[in-house]
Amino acid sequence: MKFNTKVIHGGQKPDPAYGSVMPPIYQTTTFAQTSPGVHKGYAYSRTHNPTRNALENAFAALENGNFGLAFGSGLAAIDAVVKILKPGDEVIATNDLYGGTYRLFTKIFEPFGIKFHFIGMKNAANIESYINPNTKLIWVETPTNPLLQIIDIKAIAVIAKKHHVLFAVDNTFATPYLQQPLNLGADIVMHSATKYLGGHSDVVMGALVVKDKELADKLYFIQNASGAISGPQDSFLVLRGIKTLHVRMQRHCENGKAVATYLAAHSKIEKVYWPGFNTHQNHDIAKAQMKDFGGMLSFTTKGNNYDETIKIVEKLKLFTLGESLGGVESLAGHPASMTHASIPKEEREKIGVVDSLIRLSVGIEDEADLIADLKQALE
C-alpha cells in the first residue's frame, strides 16, 4: 500500500457494530463484562479503547511499524521511553534539541540517577567516544528544533547495533511523510502528534512506534502502569487530522521552500537553517533519508539584536506568534525566549539558539501573503 492510500486506509477498517467508516468516539471509562475478567476486548479505558486503538494502529501503519501507542503529549511519550532504563543507565543525546526534552532528561530523570550525554551528532561518528557499558539508549531529532540539523540515522543505526543500544529517533519535524526512521535501522519512533499529524491547532498527544514486540510489550506495561494516555475525543481528531497528512505536507514543503529562498536573499538576513539548501551541511544526507525538506526553517537577522528581533515577531501578522508548529496556520516563534528557555543561556549559544534566532512553522496558506507578511515585519 502506497503511503497516499495508508495515511486514509492504514490500520483500519470499518466499526464492526454499524460499519461506521471513522471509528466512533468510545467515550467511556468502563466495559461491561459477562464474567469477571470475560469481555469484549475491552475493560478499562486507560488500558484500552477502541478509538485509541485505532488511531494507535494507524501510527503503526505510517511508519511501517507493528505497534503503535498514543500518550497524553509528546512529552509523556518520551517518558515512557526513559522509564525503561534504571539508574546508572546513561543516553547520549542531540544537543540540538526540543528545550522541553531537554528539561525531562535533565530535571526528572538525572536526579533517578540517569545521565545524558548531549553531543553533536552532524557526524554520526562523534557517538562511538561516549558509548560505554552503561550506555542503554541513543536519543536524536532530525531534522531538529530549531536549528534545522540533519542527522543519519542509518549510520547511527549501525552504531547502535554495533554496541547493542537502543536507538529511539524523534521525527516530529519530519513525518513519516517525509522519512521513516524504522526503515533506517531505529528502534522505536516518536512523534510529538501535536504538530503535524494532528495538524490543526487543536490536540495534545505523543505517539511511539516500534517493531519488535518485547520491547512493544514493555512500553504498553508502562503506556498503562502510568497512565499518560491519550482520551478518545483526542485520539479521534488525530486520526482524523492524519488522513490529510500527505496533502499538508506537500503545501508545507513547497511553501517552506518558498520562504527559506526568500529570507536567504534579503539584505536583513544573516542565515537561514533550512535542510533544502545546498549549502546545509549534511543536505545530501537530507536528500537521501527525507522525501522533501519539509515547513520548518529557522534565521537569524544581522547584528544579533535581541530588541529588533523582538519587534520582527511583534510585526508578524500571518506568522501567528506562538508555541507549538505544524498546523494548518503558519507560526513564529522565538527560542531563546519560548521553547528553548528552560536550556541555560550559555548551553543555547554553544550550538547556535542566540537571541537573534527565529523560528517558523511555514503552513499552508498562499506563500505570495507568507512572503508580504515576512517583507512588512522586516522593513
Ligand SMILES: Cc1ncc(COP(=O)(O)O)c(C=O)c1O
Contents of the next structure:
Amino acid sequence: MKFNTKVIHGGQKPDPAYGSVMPPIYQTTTFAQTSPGVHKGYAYSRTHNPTRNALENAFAALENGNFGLAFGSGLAAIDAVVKILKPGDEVIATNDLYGGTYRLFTKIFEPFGIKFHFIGMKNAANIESYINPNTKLIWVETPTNPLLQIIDIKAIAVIAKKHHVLFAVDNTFATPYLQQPLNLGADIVMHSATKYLGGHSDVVMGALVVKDKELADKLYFIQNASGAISGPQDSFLVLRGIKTLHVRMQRHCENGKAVATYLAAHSKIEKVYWPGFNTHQNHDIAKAQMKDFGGMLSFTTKGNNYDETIKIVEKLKLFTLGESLGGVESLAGHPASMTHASIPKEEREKIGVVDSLIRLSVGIEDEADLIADLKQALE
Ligand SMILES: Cc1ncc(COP(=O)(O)O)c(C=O)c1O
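Next, report the structure of the form predicted in complex with this ligand; the form predicted alone has already been given.
Whole complex next, starting from this chain.
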C-alpha cells in the first residue's frame, strides 16, 4: 500500500459492531466480563481501548512498523522509552533537542542515575567516541528543533547496531510523510502527535512505533504500568487528523519553501535555517533521507537584538505567537524565551539558539498572505 493510501486505510477496518467506517469513541473505563477474565479482548481502558488500538494500528502502518503505542503526550512517550533503562546506563542524545526532552532527561532521569551525553551529530562518526559498555540508547531528533540540523539516520543506525545500542528517532518535525526512520535502521520512532499527526492544534498526544516484538512488549508493559495513555476522544481526533496528513504535508512543504526563499533574500535577515537550501550543511543527507523539506524553519535577524526580535514576533498577525507547531495555522515562536527557555543561556547559545532566533511553523494558508505578514512585521 502506498503512503497516501495508508494514511486513510493503514491498520484500519470498519468497526465490527455496526460497520462504522471511523472507529467509535469507546468512552468507557471498563468492559463487561461474562466470567472472571472472560471478555472480548478488552478489560480496562488503561490496558487496552478499541479507539486507542485503532489509532495505534494506524501509527504502526504509517511508520512501517509492527507495533504502535499512543501516549498522553510526546513527553510521556519519551518517558516510556527511557524507563527501559536502569541506573548506570548512559544515553547519547542530540545537543539540539526540544527543550522539554532535555528537561525530562536532565531533571527527571539524571537524578535516578542515568547519564546523558548531549553531542553534535551533524557528523555521525562523532558518536562513536562516546560509546562505552554502559551506553544503552542513542536519541536523535532530525530535523532538529529549532535549528533544523539534519542527522544521518542510516549512518547512526549502523553505529548503533555495531555496538548493540537501541536507537530512537523523534520524527515529529518530519512526519512519516517525509521520512521513515524504521526503514533507515532505527529501532524506535517517536512522535509528538500533538503536532503534524494531529495537525489541528487541538490534541496533546505522543506516539511510539517499533518493529521488534520483544521491544514492543517492554514498551506496552511500561505504557500500562505507568499509565500515561491517550484517551478515546483524543485518539479519535488524531486518527481523523492523520487521514489528511499527506495533503497537509505537501502544502506545508510548498509554503515552507516559499517563506524560506523570501526570508533568505530579505536585507534584515542574517541566516535562515531550512534544510532545502543547497547551502545547508547536510542538504545532501536531507535529500537522501527525506521526501521534501517540511514546513519548519528558523531565522535570525542582523544585530541579534533581543528587544527588536520580541517586537517582530509581537507584530505578526497571521503567524500566531505560540508554543507548538505542525497545525494547519502558521505559528511563530521565540525559542530563547519560550520552547527552549529551560536550557541554560550559555548552553543554548553555544549551539546557536541566540536571542534573535525566531522559529516558524509554516501552515497551509495562502503563501502570499504569509509572506505579506512577515514583510510588515520585519519592516
Ligand atoms: C520535537 C519534539 N519532540 C517532543 C515534543 C514533546 O511533545 P508534547 O508536547 O506532545 O509532550 C515536542 C513538543 O514541542 C517537540 O517539538
